[in-house]
Each structure stands twice: as C-alpha cells, then as structure tokens.
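Single chain ahead, by itself, as structure tokens, in the form predicted on its own.
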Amino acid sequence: MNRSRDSFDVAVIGGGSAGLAAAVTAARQGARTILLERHGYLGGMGTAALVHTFCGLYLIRDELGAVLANEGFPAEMARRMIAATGLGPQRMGRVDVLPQHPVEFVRIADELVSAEQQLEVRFHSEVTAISQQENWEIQIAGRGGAESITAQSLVDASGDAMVATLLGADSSMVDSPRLQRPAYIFGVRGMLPMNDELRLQTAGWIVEGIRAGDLPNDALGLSFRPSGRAGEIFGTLDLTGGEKVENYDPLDAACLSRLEIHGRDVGSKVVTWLARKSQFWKEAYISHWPVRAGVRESRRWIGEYVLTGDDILAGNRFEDEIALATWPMEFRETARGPKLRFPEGDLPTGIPLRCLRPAGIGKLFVAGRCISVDHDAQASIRVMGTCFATGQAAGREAAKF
C-alpha cells in the first residue's frame, strides 16, 4: 500500500452519522483512512441540523425494554451518548429512541476520529472532482485552494450521492411533491421546566396565534421538546419545502437559502409571540440556529440491488446482509406531522450489501440515507440508527482492498 502523504487506502466523503461510522470502522481495519467534511464538525444532521434523538438503534417490540439491533459501531455510540447525557431510551408510541444531545455527539465524534492513528480528518473541504484510474483520483476544494488526492477505494457517505454526479452515474430522486419534507431544529433557552402538559398547552397557543393572524401557517406543525439540559428546549418545525411544494429542491443552493431564512423567521415569530402570550415563556429567547435545515431526503444511488417499501413491510431478510432496518416508514411529504407504517408483525429488514455496492464501479461503496433504496424504503432507512450500521458495513468493505 502506498503511504504518502496525499495517497490513502480508503476515502470517506461526509462526516455525518454514517461517514464518521464508516472512517471509524475502516481506520480500525488498518486501513490509512481520510474522513472529508464540509463543516467544521462531525454528526451531520446530529449535529449540524440539531436533530437530537437517535432513531433505528432498537428493534420495535410490544414488550417494554429497548433492544439494539446493529452491534458494533451503533452499539458503541449508543453507550457513549447514554453515558454522556445520563439518559437512557425511551418509548415514543411503539418505537424506543434515544435522545442525544448535538453538542455531545459532536464532542464523542471528535474522541473517536482523534483516537485512530489511521485516520485523517479534513474539515471545510468540498470535493470537486472525482475519476477513477488504478486509483480513485479525488480534487478537493478549500479556502486555501485546491489539491489532489488518491485512495485505493471510497465511500460516498455525503447523503446527497454527490459521487453519482461528479461521476456521470446513475441515481434517483422523486418528484418533488413526494420528497420528505426538510425539518428546521432550533434551541431555545430562558423558560421554566417544560412538561407534557406545558407542551400540548403551547401547542393549542400556537393555533390560537395563527387563527388570529398572528403567525403564520407555517408554524401549525411547529414542537418544543426539552433537550435533557436544565432550561433548554428544542424547538422542531417541519418545512413545506417552497411557496409551492413542486418548487422544493433538497440540492438547489437558491431553494436551500430560501428555506433557511424562512425557519428562522418562523422560529423567531412564534417565541416572540409565545413569550407575549403565556408566563412560562415570558424571558424565553432562541439561544441558537442550526447550522443548516434538515434535509431527509434527496438524491439515492441506484445500486446492485433496490431496497423496497415491500421489503420493509415484509421484513424481508438477505444472504448478504450487512444490517437491520428497524424503523417503521416514517413518511414526511407534507409539514403536517408524519405518517408511519410499521411491518408486518414488527419484523426488522435485512439491508443487502448489494445496496451499499453501485452497479458497474469497482472499489466503491455508499453509506447513509443515500443508499440505493427506494421513495418508501428510503423513509425507514434514513435515520441516524440505521446509517450508523450501514456506514459500519461500507467502512469494513472499503478496508478489504
């Protein structure tokens, strides 16, 4: 193997749940690994988007008592994020999540990344360009200019299948009317202890604000739930995506733009409205925005084989499995709450390696929401649970050549 120092084994692009699983993994393997990141820390939609329970960790049972279902690297981030928050899984409706708090999930992704010898990790790097030769040849893009790269084998784990492009290869993406809508996640800070009674009280308020014209639609689906630190809340909105649902484009810069300005003008109107309204709020403010809104769901690679919502409701099982999918289908293609459908008798889905293996390229593997799935399938796989175990199998499979 070549050990220079612009030359790897194995490149991971994106640091969100699945790359950081997938860089981890492969750096444990031997393998001289070099982890690329847009933002200046790891989690992805843990972290830059606030997103702040872990879901897909836990089989889904009817007895209480929550059940991991990926070993290994899920396992492990599941014990360091209870250890780090002092709070365990909890039962929402049928399923079990843990919470996790964005601030931990970034300080444990740091201690893991700082611990393997193998692995590099470069932050604020956009890759450009991509071809394969003997090699993966890999043009980076940074304030300070562009280099060069090489790597024996990659991971495409940036959850946009941004590799199918830069390559000219096939992927899939729906109409834009069906596309989950994206969630824009807030903190707020200043405001006694909330509890359920508190929450479904703000919610009616919330109502009542935007049936006297005082807020705006967009904020009917708007939540708060506390974060598990003293005085903080989340507060967590779920955009339409556009002035016209057919607008909504999750890889359009200009789109993107719009909705960002948009959830903080509706996250700012409503707490500033609440904190006129009701005691509980009164010294409320919003102590932080998120990074960037949380796309669910954009561009997939098509692979060697195309999970389906029919696999998933079936629990359907595979040879070469690599992982359990364990959530229901959580579909989100409208700002009006999600629609859950669970399978038949609860039963996990087996995710073939042939999902994380794109038709026709050698050496290369994909991990994270945009695994080669499809519109329904991709509503169960997307959590951060399941690409934890996905980004584990594509890190292991990188490591082998």
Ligand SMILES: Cc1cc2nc3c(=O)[nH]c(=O)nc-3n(C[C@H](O)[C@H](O)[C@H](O)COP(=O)(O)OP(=O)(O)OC[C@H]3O[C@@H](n4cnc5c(N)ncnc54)[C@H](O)[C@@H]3O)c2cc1C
Second form
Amino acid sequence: MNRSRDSFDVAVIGGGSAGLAAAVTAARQGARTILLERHGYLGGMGTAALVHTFCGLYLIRDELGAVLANEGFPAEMARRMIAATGLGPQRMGRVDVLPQHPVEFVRIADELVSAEQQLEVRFHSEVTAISQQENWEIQIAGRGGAESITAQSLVDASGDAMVATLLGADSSMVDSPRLQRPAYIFGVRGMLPMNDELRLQTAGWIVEGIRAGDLPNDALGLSFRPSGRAGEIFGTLDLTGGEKVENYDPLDAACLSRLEIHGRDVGSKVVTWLARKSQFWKEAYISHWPVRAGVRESRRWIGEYVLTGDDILAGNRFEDEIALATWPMEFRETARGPKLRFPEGDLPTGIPLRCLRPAGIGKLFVAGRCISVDHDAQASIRVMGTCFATGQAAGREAAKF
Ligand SMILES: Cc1cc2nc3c(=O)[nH]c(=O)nc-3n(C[C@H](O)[C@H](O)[C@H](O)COP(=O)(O)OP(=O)(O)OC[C@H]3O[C@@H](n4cnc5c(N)ncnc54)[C@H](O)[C@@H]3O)c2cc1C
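The form predicted on its own done, now the form predicted together with the ligand:
Next comes the full complex, and the chain you just saw is listed first.
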C-alpha cells in the first residue's frame, strides 16, 4: 500500500450517503482512503438538499415490525440516527421509513469519518479531471487553486456519474420529460404544531391562494411535514423543473440556477400568504434554505450489468449480488406526487456487483443513485438506505487492490 502524502489506496469522489459509506468501509478494511467533497459537510441530498427520511433500509412486509434489509453500514446508520433523534421506523402502508434530521446526519457523518485513522476527508474540493495511468490521477479545484492526488482505486459516488463524463465513458440519461422531477425543500419555524388535520387545511388554503391569483400554480406541489424537532417543519416543493417538462436538465447550471431561485420564490410566497391567512401560521417564517435543490435522477453509468425495472418487479436475485433493493419503484415524473410500483410478492431484489463496475475500466466502482440501472430500477435504488448499501460494497471492493 502506498503511503506518500498525496497518494492513496482508495479515492472516493462525492460524500453523499453512498460516498460516506464507501469511504468509511474502505478505511475500515485498512485502505488509506481520501473522500473528496465539494461542499463543507457530508450527506449529499440527505443534508445539502434537506431530504429528511431514510427509505430502503427495511424489507417490504405486510406484518408490522421493521426488518433491516442490509447489514453493516446501513444498519449502523439506522442505529445512530435513531439514537440521535429518538424516533424509530414509521409504517407507511407496507413500507417502513426512518425519519432523519439533516443536522444529525451531518454530525453523525463527522463522527464516523473522524473515527477512522486511515481516512482523510477533504471538503471544498471539486474533482475536475481524472485519468488512469498506472494509478488514477485526480485533479482537484480547491480554494488555493488546482492540486492533484493519485489513488490505486476509485469510487464514483458523485450522484451524477461525474467520472463517466470526465473519462468520456459510456453513461445514460433518459429524455427530460421522463426524468424524475426535482424538488426544493426548506425549513420553517414559528408555526403551531403540525398535525394531519392542519396539513389538509393548509393544502386547502394553498389551493384557495392559487384560485385567488395570490399564489403561483407551482405552489400546488408544496407539502409540509414535521421535522421531529419542536416548532420546526420542512416544506417540500415538487417542481416541474422548467416552464415546460422538456426544459428540465439536472446537469445544466443555468437550469439548476433558475430552479433554485424559483424554489425560494414560491416557498416565500406561500409561507407569507399562509401567515396572513391563518392563526396557525401567523408567526411562521422560513428558517433555512437548502444548500441546493433536490435532484432525484440524472446521468447513470453503464456497467457490466444494467439492472432493470423488470428485475425489481420480479425480485430477481444474482450470484454476485452485494446488496438488496427493497424500496418500491417510486415514480415522480410529474410534480403531482409519487406513483409507487411494488415488486410481485413484495420481494427484495439483488443488486449485482456488476452494476457497480463500469464495463472495461479496471479499479473503478460506482455507488449510489448513479449505478448501472435503467430509469425504472433507479426509481427504487436511489433511496438512501440502498445508497448506504451500494456505497458499502463499493468501498469494500475498492479496498481489495
Ligand atoms: C426531493 C428528493 C426527495 C427524496 N426523498 C427521499 C426519501 O424520502 N428517502 C430516501 O431515502 N431518499 C430520497 N431521495 C433520494 C436520495 O436522497 C438520493 O438519491 C440519495 O441521497 C443519493 O445519494 P448519493 O450519495 O448517490 O448522491 P448525492 O447525495 O447526490 O451525493 C453526491 C455527492 O457528491 C458530491 N460531488 C458531486 N460531484 C463532485 C465533484 N466533481 N467533486 C466533489 N464532490 C462532488 C456532491 O456535492 C454530493 O455531496 C430523495 C431525493 C430528492 C432529490
């Protein structure tokens, strides 16, 4: 194993759910590991975009009682989050979900990476170029300018399959109208406690506001949920992503910029309007914006195997499976709420290691929402419980070199 200052055994690009799991797992295998993240904290969509529920941690079951689907890192994250929030799994129909608080996620991630002697985390580091010689050469734009490091093996946990683009390798993305729609999530404080009745009433007031011409039509995509902390709720605004469905491009900075500004504009208008409309909302104010809007789907790798929606529906299993996908396919192709498709018999699906291995490129593994799956299967595997599991597997494999 290489020990020089800027040479590592494993480099993990992106510190979301998948990258965190990959980096901690690789370090625990004894590999000298670096985790590169462009933001100032870990967690990706689960912290920077304020997504506040872990899905895909548990098997789908008719019977009550949550049963973990993947042992190791996903189980450890569940345990730590339950200890931090005091909230256990919650039943929603046939699935169990775990409420998570982004503030706790950031703190838990800090604790996890700080405990690993073999792991170095570099925040404010954007990977801008990659090439493969004998080892991987990785160019980073940091605050002091460009720098470079080398690593024997690489994990792409960037969410957007950035490494595929930087290498000019095969990747795929469905046409804009079929892409899962984005959402803008923000924190609200100062209102009276939110219960189911008030949530329904609030939806009614928003419709009233739109009919009266006081609120934009996009306000229809907004719903509110308690955060689990006293006096705090999250607003989730599902958006089309552009004036027309075909205008949404999650890889285009101009499109994302419009989305960020539009999310804040609609969120502000609705909270101001509700504060005028109802006693419950009179003192409410927006307490925090996300670091970034939430992107559910973008570019994916094409690996040695492409897991399909049919695999998920049939609950197919594979000899080389490294994790189980247990979340129903959750389609969000419009901003009007989810459409769920459950696997036959509620069976879990195996995720083969081949989905984490880009075809024809050695010492490279992929983890998280951009692994090699089709659009339908991505609607299942993108959830954070499954990202922890694919991250864990990618870290374990990358550490073997
Ligand atoms: C609105 C919304 C609602 C959702 N709801 C749920 C839910 O209820 N439950 C659930 O479990 N899942 C949910 N999801 C899905 C889930 O949050 C994501 O799919 C998951 O968090 C993806 O994890 P990831 O690690 O693959 O990628 P990401 O979380 O996107 O992390 C990728 C990381 O890589 C970093 N990065 C990217 N490129 C570079 C680079 N070049 N250099 C350095 N760093 C880089 C990014 O900054 C980021 O931190 C939701 C998603 C959205 C958007």
